[in-house]
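Take a look at this single chain, the form predicted on its own, given in structure tokens.
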Amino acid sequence: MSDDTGQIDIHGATCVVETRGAGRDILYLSSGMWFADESAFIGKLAELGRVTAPVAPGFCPGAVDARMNNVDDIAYLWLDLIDELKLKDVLLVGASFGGWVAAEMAVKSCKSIAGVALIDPVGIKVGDRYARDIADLYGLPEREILRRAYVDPSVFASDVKSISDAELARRARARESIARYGWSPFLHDPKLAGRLRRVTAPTLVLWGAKDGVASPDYGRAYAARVKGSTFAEIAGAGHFPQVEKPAETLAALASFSGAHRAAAY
């Protein structure tokens, strides 16, 4: 099958879907964060199988669908996408905000999901009401956000003079959409932590050892709520190990993928 990027309509909701590679079905849900570029990693991930990488309404160009205003809406949309594209034995991979969406999908149905890999996901509350589990991405200066997100902030180009109009538009839409879907309560679903026990697919929780957006302790608390899950750190990486340490992240996913696949290709 050839690589492709195009629009798809799912029950009246229009989204952009990129497909890369061949082999077992991999659904990749990107971080959605405006200060991360995961395009290169999607290409790397295609070494493991046929990657489907959708972009949720609001994050892609075009009018915002007024019906889409909750993370649940995206989770159900991508479950419908799995059915629409007839994906099978799916390796579901989600990072940061995309990891939150992946977790919401997994608690609803793992019917077509062979394994779940969460990379520094947000989405739950683990501390008390006075504890900040996730850094205030809208209140902190950009320099501080990048310092918390990356061990080496230079991997993310922030010089607006050298950025294309398309990339600037992507960042603006991402910043707006993260707020749309995850503003109140901030980047979590109060009910998700208690529902993670419903995840029936084998689960891997990967975490950047130097993550300053959501700490590895937050990641361990996340993994502890998914029965039988495995927690692993990626050394030398912050909130986006797939960006800073793509080879190490890919190796961890390859090992997990090889151990949890229901069909031979």
Second form
Amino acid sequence: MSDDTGQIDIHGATCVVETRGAGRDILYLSSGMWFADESAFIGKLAELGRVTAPVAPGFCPGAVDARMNNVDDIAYLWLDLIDELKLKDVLLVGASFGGWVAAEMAVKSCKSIAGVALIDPVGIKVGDRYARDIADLYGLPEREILRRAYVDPSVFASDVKSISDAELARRARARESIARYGWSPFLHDPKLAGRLRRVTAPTLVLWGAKDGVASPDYGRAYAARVKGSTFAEIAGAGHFPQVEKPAETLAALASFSGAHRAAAY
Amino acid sequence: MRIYHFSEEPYPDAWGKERPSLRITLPNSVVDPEKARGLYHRYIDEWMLADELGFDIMLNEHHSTATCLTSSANVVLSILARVTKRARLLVLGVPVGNRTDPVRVAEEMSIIDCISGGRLEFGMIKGVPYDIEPANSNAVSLMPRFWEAHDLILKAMTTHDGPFSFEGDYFHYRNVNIWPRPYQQPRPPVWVSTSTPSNAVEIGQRGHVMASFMGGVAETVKLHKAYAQGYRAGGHGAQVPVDRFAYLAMCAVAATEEEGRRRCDVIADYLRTNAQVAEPFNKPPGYFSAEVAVRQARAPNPRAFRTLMTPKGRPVELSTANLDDFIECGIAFAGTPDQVFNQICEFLDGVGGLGNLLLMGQGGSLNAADTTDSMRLFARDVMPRLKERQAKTRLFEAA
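Write the structure block of the form predicted in complex with its partner chain for the protein whose form predicted on its own appears above.
And the full complex, kicking off with our chain again.
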């Protein structure tokens, strides 16, 4: 098996899938955020197994079927992808928006999922109706988003002169696509918090201790809704521990992966 | 030719240049409701004067902003429907892609058409980027939602045999049966505004009136040609009647050139403040394609509002331009009645004729005395000549 990035058609939806490494099946759902670059982490994660990292319609280049407009649509797509690629005893890892998708998958079916690791996921509502659980990413200037997302904002290249057209286009598609799937209700599904009880696979919730997009308290509330889950903070990281503290994040995932190798049932 | 008087009903006391944003984030504690009362009365009086002077009337709406107190054009329009006598009443428009309930739009428009005795000109607009946030509408699906709302509203206005059901991609109703139906049969004239040729083709296919705003001769001709292509494809005829086209510009007249120019320069603060929007509300996700977003990110001044080319090919950034730039670009007509007449004629000839001139005769802090004096002079010394000159131009002919 070799490393590869290519297009795949799943029941009419064209997606891009990157595959890296060898070993147990790991499905990595990246944050999708336009202010993060997780490409390096996918390589690191391949130290733990064979990583499949799909990119959903809208986030990857090409036309998008207008019916793709809800996080459920992506969750079902990746459940189909697991079947299509015959992935088994999957370690499902999702970060931020990708963590939301992972949670939506896990409440639907853990048939092929041996463990769920969520890194600073969004997707639930915990505060009252006047509380902004998740920072208003479309209402803040970029420098403020970066300040909230990173302990050290300089890890993210934000000077447009130093960025390729391809990367600028990726960011533009990501900014549009997060809105396509998560504009309103903003980055959450009002029903998900109640449905997290259905997650039957062992679950790890990792959180950047300095996350200013969604706070560690939000993370604890998330973990509290998944029976038997473990919550852990990653020191020195904001919303993207996999970018700011990749070694520590990988170590936490490695230990979790070692403990949970077979699907729940 | 129809000539419309337009004001955004600004609240200029809040227009300080030091404010980082006049939209979305400017708290409404800045509004003195008593001052707002006075301004609403004054602007309505000016539209009533427009009605007496032979102008038609145009309104629009914006939200969460000091630049435009008309946060619901329909509310003000319904007052005008009762207190004016003869003017056509153009709302340009209702942002139907941002409305959650298109059937309600059909009802309100029909009431206004009935109260006014069939004087409604019904504009549907996409809406500007910074009106996305106040509506909390998802810009990613804005255009398909717009056209679905458009279809539903027109179906509601033209269905007279009891309820129909509608199960679309964005809107769902089990029983649509609006009361009243519109006064004008089968429905009021529909207008759509645009600044892109691709939308112009779609508007042309439907045969609606197409309005464009302050694009100058070159941009306007491009839109008219695209419209004509759609118009022919839609089977409406080989040539486009000029009454299918409308153009918005700023306009002020006075007895002296100096005073006419001064007045228009005050109105032009409307343009200069347009870019005064808190980041990132001028770029809601999905409003511009990813390709355009990349170009915007690479632009030398990402905060620029809109850059036009003069006929001689000189770029002019509208948020920092001066009155001469505006006049050269064909987006302002200012001076004595003769000068304004000549400027407008030059523009009309440049674009191959159009049947609806939308004039922002009040903008910024231009006061009531100056506004009404300008309107009276225009009505007396420009309007009759313009209407007579344009009477023979019935079909669009691209240069």
